[in-house]
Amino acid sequence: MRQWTLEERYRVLKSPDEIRDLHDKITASVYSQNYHVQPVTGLSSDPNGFAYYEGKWHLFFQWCPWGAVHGLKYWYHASSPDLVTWENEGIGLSPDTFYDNKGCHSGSAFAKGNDLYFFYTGNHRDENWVRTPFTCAAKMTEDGKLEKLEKPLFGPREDYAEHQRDPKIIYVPEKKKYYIFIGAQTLDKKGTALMYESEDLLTGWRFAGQLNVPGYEDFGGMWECPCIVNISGKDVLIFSPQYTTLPGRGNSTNHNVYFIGKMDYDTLTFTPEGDYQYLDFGFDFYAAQCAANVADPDKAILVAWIGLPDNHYPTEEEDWEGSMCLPRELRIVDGKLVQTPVADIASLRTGEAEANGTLPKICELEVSFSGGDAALDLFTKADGSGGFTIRYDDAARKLTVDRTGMDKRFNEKVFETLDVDMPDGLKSISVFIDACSVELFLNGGEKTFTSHIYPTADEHNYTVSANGAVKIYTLGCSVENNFVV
């Protein structure tokens, strides 16, 4: 694994010549994504400024141009008309104040009457590497392009750790008030959220307090990139702990949870209505962030990094690493968060596949059960064995995922074998594969399961249980993924 010093992870990128041999690497590379979201080089990880605005879905999320590496970071803007094919349109936000000299760091879009204006963590840092966070925002121009206020709307706490980051802005009718919830640590490295509030969007941020879950006061040790949503009535919290270990986690330290309840902005208390739930059960899934501007209040839109802080994967030998997860509608069904692929994913389609044990690069898979035990082996040799292998057990009510047969391994003292619970037995999985990665969702999407994965050339078979039916759709390029910086 490649040491990066300080200087090559924070270096300036000034033309795009830099990096375009790094961009040929990607799009020369097995495992060029064909339907996701990738980066044109480098890193991508936390999904930013996601909102539909004047007939268009903006996509931006966090990029390193250098390498599969966590340095200096920019916001990379990506365009869809559909959530389902994807335009580059190059670089969002740079790093380039005072105030974010070194990385534009994760937030959040908010449209008003005619305008899109985005909240973001300007990460400054001295020349004794001390952090100070910012809170700042920026306008969409006329031509598409984002233009910053000259001044942060205000800075950290110092009653708190510097960990404040990730802003997410809402506008709540009741109370004629904006509010934005940051994602924080407390001095005493307990995961927490802060609130500000204001009558305007853009001036007179005063701080409200921090956010009260009750029940929920001692979890984790930072709360990243917090989300808050209503459907149907229920407000939904998204957030993704850090620095803790959780049940049926393995070794991660690093998830994505929420809740359904009620948030109370006179007292800035979060009431759930149960215990959290894991908002995905898979090995790389984080950073959820819904979109703004959604018309529908049955739905949100979400989408998410496929990746982890802190782990690696087998692309980091060609420079780059991460993509986002297919665009997902949220909804409330029987008190339960339901997580579907948008609708016009079918649009992909090209073509049904045999169903004969050989598994199409690009795909999708829709496998229904007919009840009992279950199985469903991904990735296997010609001979059935290895691969990425799904297995239900009915009488536990539980299905076990493990990736310990694929040739290429990762991650392997994190985890490499999860379970979901599925109290309600199994009775369908959709499952949608691209070049690295695997997307399942259980039961019509009461639970999901993301994972990257990085077959070999031999490792194109799959094999399922006596009890269940395949149908195989061969899918459509949506992300061409052109060099636009």
Contents of the next structure:
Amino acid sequence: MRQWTLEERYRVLKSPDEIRDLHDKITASVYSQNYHVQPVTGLSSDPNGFAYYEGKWHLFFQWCPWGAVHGLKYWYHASSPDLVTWENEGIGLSPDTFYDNKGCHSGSAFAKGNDLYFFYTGNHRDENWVRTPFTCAAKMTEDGKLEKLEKPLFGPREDYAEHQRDPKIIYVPEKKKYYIFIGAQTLDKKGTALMYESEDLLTGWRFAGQLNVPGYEDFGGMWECPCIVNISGKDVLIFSPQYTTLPGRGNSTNHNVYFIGKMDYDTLTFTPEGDYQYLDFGFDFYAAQCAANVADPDKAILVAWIGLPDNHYPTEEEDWEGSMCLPRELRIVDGKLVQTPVADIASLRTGEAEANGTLPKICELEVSFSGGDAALDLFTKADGSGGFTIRYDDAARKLTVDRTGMDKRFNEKVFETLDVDMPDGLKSISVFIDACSVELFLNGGEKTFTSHIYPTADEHNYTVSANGAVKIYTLGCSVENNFVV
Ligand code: FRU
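Could you switch over to the form predicted in complex with ligand FRU, since the one displayed so far is the form predicted alone?
What follows is the whole complex; the chain from before opens it.
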């Protein structure tokens, strides 16, 4: 694993020519994605500034140009008419002011009238590397570029730790106010969110208080990337708690969870209807964000980073890593969150392949099971050995995903095997395979499982238990990943 100096990680990008060769490495990689948004070079992490605006979806993500390393972060911009076909638009935000001198960190967007606004964390560090996080704003100009406001909306609070970041903006019509949720850490190192309010988008911001989530006063050490969305009249609070292990999540200390409940803006209290839930049960899923300005009140659109902080992936050797997951539709059905890939994803199908035990390189599998124990082993060798195994134990109502059989193993100390409780049994699995990712939608999206996967040339077969019926669709390419910087 390459060791990076601080200077290398925080180098400022002066010209696209400096990274052209790095882009060639991604283009040449067998693990370069085909229908998932990925970086032009280096590392992509959290989705940012996701919104629907004037007939287009705008998605930004955290981007470090120099390699598979977390360093100086830019916002990289991609756009799409349909959440399936994506075009690279180049850099959205560069760390080029006093307030964001060491990174334009995560944040959100909001379209109002004819304008699209962005709210992000300016990660300022002084010469002693002491951090001051500022909440900054920007606006999209007519040529699609982002123009920053000269001054931040507000700075950090001194009665909380330096971890105050990732503004999520929403408008609450009943209160005629905008609110910003900020992921934070208390001085005694507990995760929380801070709330700010204003009648205007760009002025008048005041601290409203700390978000209360009764029962969750001591839940992880930092809540990264808070997000709140209303679906069919219920509030869904999403965030990524870290610095703690959680049941069933191996040794990982980075998670992405949600609650369904009710947000009371008078008392700043989110009352959950039940326990927290994992947003996704896979090995690599973090920092999910819902798009702003989705017109349909019964659904939200969500994107997350396929990756986890602190983890390392085999493409580090090629100086890049990370991608976005497929955009998902979130609905509430019978009081539960259901996630499905956006409907237009079906337009990517180029044909049906024979279900003969071979996996096309990029494909979708629809597997239905008729009951009892079940197995679906993906990326096995020709003799059926190895692979990414999905086994369902009907008596225990538990599904186990195990990737220890793959040639390329990674993050072994974090986890390689994970369980998913399936109280209603296993009826179906939809599988989306791209060059370095696999996404499972279980029982029509009741639960999901997202992971990186790096199959070698010998690992392109599958086996399924006798009670499983498989349909395979080959998929086309919808992300060209042109070199636009
Ligand atoms: C989450 C995160 C955010 C931060 C960003 C920096 O992965 O740590 O809290 O804004 O990444 O890249």
